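There is one chain below, alone, in structure tokens, taken in the form predicted on its own.
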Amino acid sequence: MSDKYNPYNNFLSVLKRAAQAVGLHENDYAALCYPERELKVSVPVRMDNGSVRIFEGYRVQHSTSRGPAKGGIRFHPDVNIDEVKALAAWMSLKCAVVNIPYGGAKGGVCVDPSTLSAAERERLTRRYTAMILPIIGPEKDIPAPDVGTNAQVMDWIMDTYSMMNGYTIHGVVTGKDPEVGGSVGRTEATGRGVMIVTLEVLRQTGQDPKKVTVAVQGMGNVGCTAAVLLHEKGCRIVAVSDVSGGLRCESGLDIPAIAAYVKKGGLLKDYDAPDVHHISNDELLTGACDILIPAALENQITASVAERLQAKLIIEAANGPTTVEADAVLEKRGIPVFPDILANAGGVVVSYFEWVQNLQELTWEEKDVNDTLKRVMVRAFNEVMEKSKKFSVNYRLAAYAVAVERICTAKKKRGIFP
């Protein structure tokens, strides 16, 4: 991976930006430039076929100043140590800015998941979770999902962790299935958190959500669960894709449609309804909208894409969607970015909701979820707001700085041991 879409590096450089326009000393957020703890491990599956693989799989804690570490685990193609580590950093970043006490952690095994048989996924799961064992717990470092993995990969790692101790542990994930120690609402709860931040930009700005148009990059879980309820809400979803391609329609896509379709394994490419129009991830991407939401991978939004973009302002579902080239050109032309460690911070939350039902062993009702994880959304978008203002420095900068500085404060309150 080159320096210049090097995902930690651009961690680095916001990271350094927004603790300088806060008047933070070098030696305040020095420690945040380094993960704490970073495990490589290989992963030996027997396949189906009676052959074995060797997988690499890794797990990074950034930072344990604010609690436990809490991150997904992430089974993709283009796993690497550099992505671990940056998602990890923005893990410890996005617990901090709505205030939940966790620091921050990620894992991945470099595999593509769709070509594993379920019974190769699970071997794959319990010997990965074996492998970084001896630094996972509930008091330690509190897996979750991510891209390629699930609630029943969560409950593959919560029964091998079981097992491994001799009795029940329900809270060394989150994300799992409510059967076996889950959190109604947890699913949703990402895309949940960026219809709320999209709702509460719409409604400080005045505008009616029922007179904007959106654009959704990916309909993976985030990006349909943000489509649906942005639609109910009222917007016009005008385009949205998935890996395979994008749709577009003026007069609005039928989403509920769309998400059934994307939910039963269907392609967009091969979707067909009248007035719907068959576009490319690019064109989606600088397409006509109010709001774009990209909701895929990282480094989707570059300094091309950001030159040719329409849309009035960005809403960040995905984890690093935007290079920090690229955010150079939309502070430029004006375009304000919402950045992904306030906007989709609504996962963590809820997983805190569900860390704290398992440790007390007590069950919320989803309204229960549902209305905590607004009030905490919504305390931390004005936090990020007052940030801006107050410094003058975009979103983006203020969301690090509010973090930062949690993390720097209580860095400090606990000294350097020994």
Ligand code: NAD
Contents of the next structure:
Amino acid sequence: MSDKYNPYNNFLSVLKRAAQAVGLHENDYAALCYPERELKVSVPVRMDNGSVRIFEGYRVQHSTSRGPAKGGIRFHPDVNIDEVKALAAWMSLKCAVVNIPYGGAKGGVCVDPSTLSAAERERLTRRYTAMILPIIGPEKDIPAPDVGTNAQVMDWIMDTYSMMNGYTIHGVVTGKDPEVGGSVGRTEATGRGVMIVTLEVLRQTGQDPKKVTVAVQGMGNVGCTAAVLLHEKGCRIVAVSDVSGGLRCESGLDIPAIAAYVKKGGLLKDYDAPDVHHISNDELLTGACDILIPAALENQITASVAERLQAKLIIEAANGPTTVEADAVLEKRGIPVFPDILANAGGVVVSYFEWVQNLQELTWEEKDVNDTLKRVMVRAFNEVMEKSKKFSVNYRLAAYAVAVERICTAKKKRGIFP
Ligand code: NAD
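Condition change, the form predicted on its own to the form predicted together with this ligand:
Okay, now the whole complex, with that chain kicking things off.
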């Protein structure tokens, strides 16, 4: 990976600019430049054909200043230590932006889960869990789903951790199925948070959701939910894509039909419907629309894409979808970016609700989950807007500034041990 696309360098570069913008001294945020703990594991898995494969895995805890570490687990062939470090750092900031009492962590296994059978995926998950077990736990570090993992994987993590401790411990992981301690509304929470932020932007800029067009990159958990919910609010979703390619329809795509298709495992390159034409992911990112929602992976909006894209604003549903160079181009072009650590925080907010329910051994109604999520997201949105105005900085720097100030205050109050 070139330094330019190293997501940890992206994090460090924005951190420095945000700290300078709000006048923080280097000493105040120096510790945030380094993850507190990095664990690398080699995970042996017996494959269905009897052979043994070794997969590289990681768990990184970036900060625990504000509470237990919190962050997802990714199964993807591009997982590497710098990516996991960046994702862990963004989790620290994200939890601080929405002001929930967590630090940040992330884990990952370098694997293409689509090439594994369900039994192999289960064995990989259980062995990986056993190998990171010393550093996770409901009071220490609480994983959750990310790219390539889902509620079933979380259920296996909970079961493995529980079996190794001799009793059921729901709170070790969030994003589980509701039958085994998961919260209603968690699976949709990240996409719902993206919808809440998008509608708040439209409301505060006096725009009617029924008059805007939207393009969504990535039709996984986050992108698909965001597309479905925005479609329900009347937005015209003109383009969507997945790893195989994209679809475009000027009069608006039939999002419920496409959502049902991808949920059954269909690839968009094979999707067919009247007036729908196939486009590349580059065409998805640069095509005409009012709002662009990247909801796939890092580094999708490069400087070249930023020069050409036609969207009027960007809502980052993915983590780190915009490179530092692209950010500069977008700022010059006057295209606002509502950053990942704010826009996709809905998932960790409802993860927090799930953990609270687990610790208290009670369950919330879906309405309570969704209403409380909305309150938390809108409050965080307004705090970022105020910071942006106060320091005349873009929304990304403002969100970082809100977060870094909160983490640094916690660090200062706790002091340095010993
Ligand atoms: P997912 O695995 O459910 O879906 C990923 C989607 O992206 C799939 O549709 C895949 O086909 C598509 N994709 C992959 N590579 C692509 C490419 N090069 N171009 C276009 N599409 C591509 O993952 P997810 O959980 O939806 O996560 C998506 C993003 O949201 C990630 O950046 C993740 O870190 C972030 N995120 C997820 C959550 C969560 O709760 N799941 C929370 C916060 C942030």
